[in-house]
Each structure stands twice: as structure tokens, then as C-alpha cells.
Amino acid sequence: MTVCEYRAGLEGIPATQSSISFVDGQRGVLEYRGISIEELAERSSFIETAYLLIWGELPNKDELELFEYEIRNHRRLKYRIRDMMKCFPEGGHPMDALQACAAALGLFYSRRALDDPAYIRAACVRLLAKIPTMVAAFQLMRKGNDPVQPRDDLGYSANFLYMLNEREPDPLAAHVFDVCLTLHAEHTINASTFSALVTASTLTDPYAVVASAVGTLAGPLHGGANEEVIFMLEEIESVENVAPYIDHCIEHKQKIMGFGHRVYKVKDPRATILQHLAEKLFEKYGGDTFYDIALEMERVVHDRLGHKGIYPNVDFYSGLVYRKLGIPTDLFTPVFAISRTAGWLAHWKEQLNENRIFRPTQIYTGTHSSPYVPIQER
């Protein structure tokens, strides 16, 4: 057997074939099932986009209404899951709580009929419906409050914001949040999606698939980066401190959170859309000092590092938008998971079509024929 060239992180090595999404990092293009992210952000909704990703085509009116109805009717949690959440430590990270709850769903729906379209649809509906409820419930319960029950008269995004704050959101806030979910729903074979694929290839249940992806998304080099952006802006404090901060990072070869991407060598198209959303929110609800710092950061980084293809990615502006919507910083990544569940499920479903368990090889770097030394002689 010929040993292939080793590349750290499998950079640039195809792990699968997929028709779900497409990225051109040189031109700043992102498409879901061939439709540009700009068009989906402007004309679609998150639920319609989720349907597109999972089933491969845009739904007609009746199909979309049925999908929305199914999700509305599966938003509530089993009381035993709520009881389990009450036992979680108040200081635990919401991503850890979400991973545990997603895995726990598999206990209640343990039948694995992976060749049954009805089972697959029901699993997709349950996960899309219940994960936002889990995130909102943990936020309230860690403060000692009872969770807010979902409202069937509210749309997907408006209902989440309502469950989080027990206030019906302004239509602009609900719309902006829905667009954010659409932007984060899918992005080819990133770390969490690859984790989902590997787990799915063992033919375990979809709840374990999503739980494994949530655990992967939690890392600061993946979904957790949007939290780190806010911490960075807090540290910088003012526009005047931006250039010295950037220069210090460059001099000491430190990562500038929210900048650079493994694929994009131009500005992330999702970052451009998020920036426009942030401006809409600031125009209606008032400005934000962090946004002024962010704009100066983009200018300085472009001046210093633009020639290296380092530009804002999706994490840079998403935190500013979520912050303006009143979402706590440590919920930014769980919100990312709410959205990315659609992409994970799409890849899970696609993996089942022609499944083969992932079993990569390695390049061994250890010794050979080493003697065993008895413990008395060590």
C-alpha cells in the first residue's frame, strides 16, 4: 500500500463527496445547493434553508408549511431532560450542557431505523425543534429560573429570542437573528461537520452525531472564536489602542481572533452580510463602541496583513450582532450550533446514502523492537 503525503489537519485533502454546499475561497463565494448565500440571506428563511440543505431542494408552499408545523409541535422538552438540566452546575459552559442534552435525546428515541425515511425526517425535526429550547432553557435555569415554554404562534427565530428573554422580540431583531442562522447553517467539511460524518459513518443514532459535532464546535479554533472576538474587543477598549494591539499580535505571532480563514483568502461573504445586519441594528437601537473598534481593526489588519489574504471571517461580526440582540457572550457558540444543526443533519443524511466507515491511516513515528523492561529494573 502506498502511503500518501502527510498534511497536518488533513489540509486540502478531500474527505468526502458532497452536493450540499460549495466554497470558493479565492472569490469569496458560498453556495447552499447552488444558491448563493447572499440570495438566501435576502430572500429565504432559516427553516426554508434547512429544508433546502437536508432534502436537496427548495420546498413548495405546502411542504414548507408542513415542515414549519412539525417543528412548532416538537419544540417542547421531555420533563426528564429538564430535570437533568437542573442538576448541571451553574458555572458550566452552555456548550457542554447542550452536548449532554443532545446526546440524552437519543435515550428517548433509541430506535435506529436508518433506512426509514419517516425515522430520518422525525429525527431532523426533533433536533431542529428542540436544540433552541435546550439552549434557552439552560440560560434561564442556571440563573435559578424556570424555563419559558415555546410559543406556537411565533416563528422559529422569534420564538428562540422569546424563550431567552420572555419578551416577544421586535420584528427587526427576529429578522436579523433569522438571517444569522441562515448564514451559519452550513459550510462544507469544517471540523464539526467532519466529526459528524465520522460519527455518522458508524451508523449510530443522529442524536449522537449532533452531540459529537457540538463537542467539536465548542473549541476556540472553531465555533468558540466568536466569544473570543468579544473578549478581544473588551481588552482593546478603544479605537486608539487598535494599532498597537495588532502590531503586538503580529510581532509575537499571536492569532487575531475573527481574522483569517483556512479557505477564504478574501473577506468572508458571511462577514459582509453580518456587518450590514449590525449596521441596521445600530441604526435602530443605537451605536456600539465595539463596532467602532471593529471597523478600525478591519482597516489596520487590511493594511498590515491584507497581502497575506487575512480578512474578517464570520466570527468577527457575528458576536457584535448577537451582543446587540441581548444574547450573552457564552451563548454565541450554542447559537452557532442551533444553526449548524441543519448542515450537520444534511451531511448525516447524505452519508447514509453511500455509507462507508471512516478509517484513515497514519504515519508511524515511534520506535521498533523495543525491549520490555521489568518494573524492578526501571
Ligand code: SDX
Second form
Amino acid sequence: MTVCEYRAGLEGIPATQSSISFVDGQRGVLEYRGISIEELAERSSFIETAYLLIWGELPNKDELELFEYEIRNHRRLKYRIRDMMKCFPEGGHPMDALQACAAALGLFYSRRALDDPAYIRAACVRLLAKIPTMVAAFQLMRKGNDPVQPRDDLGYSANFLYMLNEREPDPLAAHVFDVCLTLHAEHTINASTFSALVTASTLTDPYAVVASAVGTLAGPLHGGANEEVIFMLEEIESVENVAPYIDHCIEHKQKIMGFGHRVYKVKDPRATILQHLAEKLFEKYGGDTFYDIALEMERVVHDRLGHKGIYPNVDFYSGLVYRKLGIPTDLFTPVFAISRTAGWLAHWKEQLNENRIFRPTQIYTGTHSSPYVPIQER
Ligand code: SDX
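Can you give me the structure for the form predicted in complex with the ligand, which would complement the form predicted on its own we have just seen?
Let's see the whole complex now, leading with the same chain.
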């Protein structure tokens, strides 16, 4: 079968069918299983949203309690994973550490019963439960401290902030963080989800699926943009420097981090919610001078690039929220991964329902019948 034209980055080419989420990039709409992101951010919790994404419908009270209970019971790490982490260099990026740890889970849970619903559920629970513990443990261990054990009396988000900062967060911080997780949980077939699908389609184990997705999320054009935004704000330094910085980027064809999207041609709805969350935190804990720079950036980029549909994406305001929550800059992308694990798992499960291995074609641009030149003659 020969099909159509080649498009760089597969722009506009459907690579799968899915009922998990929907984006209308012209209107700035995002829905998970048909429910708007605004409503989920307002009324749901991350764990409930993860259940919705993976199992296709909102859980009833008992189902939610059971899911929360299962996750609480799987938060601890095997001591060998912790020992493995001790050998990681402190200067290594936490996304690399996370990718290695996610893959290492496959060593402990090597049974691969992809047609067994109990196996699928256990893998989902384990990954959702352990990934936050891995991120927090790496943070403490690279500072030379023992990791903090999870606390069963704390919810998912409060427990993560507790393990990370070694103190219980106040309810607003825990709530805002939970909304951030809900907002990042799923986004159709983005690069890391595509990576997860390709890996899943070989029928490998779910730990390899998530590890491959973590590696893909790390890049600065994808999830890694959230920490790049902070480096950019640091470099800009003041509101007066914004316009010259943007003009310089445009003139030298450099990407402005946290702006632009393959699908959205208006402001990403998640960026709007994250901006409100940042403002809530500033009201309670005091402002951030970076926010003034960010607002000016949004204004100038709208002025210069609005006609091309370049607006803030999810990664633009998330860093300002995370900074206020005391999360170190290089953990922003791992935090994205904690949340997106829900979406990756939902796509893994969906892929298994009607699997066919991904094996696209290519357009060959090389030569044919070339002579082999012996090494002495080269
Ligand atoms: C995420 O796909 C998802 O859903 C991802 C995500 C998710 O939830 O999973 O939403 C999360 O990855 C958000 C994106 C984070 N990345 C960044 O913030 C990095 C900066 N943004 C860009 O590099 C870019 O906009 C992408 C990578 C997000 C999208 O790339 P595309 O669709 O391949 O677009 P492109 O690079 O080909 O740009 C098209 C045009 C170009 O202009 P022309 O050459 O046609 O004149 O738009 C311009 C680009 O120069 N452009 C930008 C720009 N983004 C696009 N110009 C300046 N700064 C930018 N950020």
C-alpha cells in the first residue's frame, strides 16, 4: 500500500484512533473523555482524573476510594531501587534518573500478562504510586539525605510535596499542585504519548512504555520547555529587556520557550488556568518578579507573532506555580511526568485493546548500487 505525501513531524497525519482526550486548537478547547479541562480543574482531583482517563468513566465513591487505597499502598520503593539511585551522579538530570528508575521497575515486575485486567490495573497503580516517590527520593538523595517515606494519612499531591520538602504542605499548596497534575495528565497524541504507543505496540511491558515516554518528554521542545522558560526569564532579567529579547529571537529564528503549539493556535486553555493558579499563590505567599516579565512577554509575543497563532502553551506559566511551591527548576519536567503517566497508561491500555505494531514507511533519499570502496582506497 502506498500512501500520500511525506509531512515533517507527521503534521496533520492521524497516527491512531482514541477516545481519551480531544483538543480543538482553534477554539482552545481540551476535554478528557468529553469533560472540559476547566470543569475537571475546578471539580475533580488528579487521582479521580487518572481513573477517568484510564478506565473511561468517572469512578463512583467506592471505586475512587479503592483506587486511592491501592495507590497509597504502593507508594514505597524497593530498597534496591533506592540503592540504584544512590549510584546516580548528583549532577545528573532528574529526568534521566526517572527514566532509569521507571525502566528498572520492569526488573521487579517482569510478568507480562497483557491480556489480564488484574495485571493492567496493578501496573497502572504501581506506576502512578511510585513515580512521585522516585522523583522526591532523587531530590533528597542528591543532597546527601535519606529519602522521606510516604505518609499514608496524606493525599497524593500533599504526600508528594511532603516527601519533597520534608514538611507537610498547607492545603492551598496541595490543592494547587493537584490541579497542576490534573491539567498535565493527558493531551492527545503528543510526542511522548506517541513514543509510549509505539513502544506499547511491540507488546513490551508497561515500565518500558513509561520509560520511553519519560525520555521523550524530557526534550526542550516538549515537556522540558517548562524549565527552559525559567532560564529564559532569568536571562531576560527585567520588563524593559522583554521586547529586545523577543525581537532578537525572531530575527535569529530562535524559539521562544513556552510559546507556540502544533495544535493550539490560540492561548492554551491550560496556560490560562495555570496563570490563575499562579495569581492565587502570589496573593497568599507574595508575588514573583518573574510574573511581570512573563506578562510583558505574553503581550509582546502577541504583538509580534499573534498573527502566526503563537501564544503561551502549558509550559509557560507552570514554572511560576512550581517555583512558589518550592519545587526546584530541574524537577518541573519530572513533575510533568508524574502527571502525564496517567495519560500514557490510558493510551497503553487503549492500544492493547486493538493492537497492531507501529511500522510506518519512509521515503528513501539515499543512493543505490554504490560500490564498496576498500579502506586503503578511501
Ligand atoms: C508541550 O503536542 C502536545 O500536545 C505537547 C504538550 C502536551 O501537553 O503534551 O502540549 C506539551 O510540549 C508544549 C510545547 C512546549 N515547547 C515549547 O514551548 C518550545 C517552544 N515552542 C516551539 O518550539 C514550537 O511551537 C513547538 C515545538 C511547540 C511546535 O512546533 P511545530 O508545530 O513543529 O512548529 P514549528 O516549529 O514548525 O513552527 C511553525 C512556525 C515557524 O515559523 P515559520 O518558519 O513558519 O515562519 O511558528 C514559529 C516557527 O518559527 N514558531 C515560533 C515558536 N513556535 C513556533 N517562533 C518563535 N517562538 C516559538 N516558540
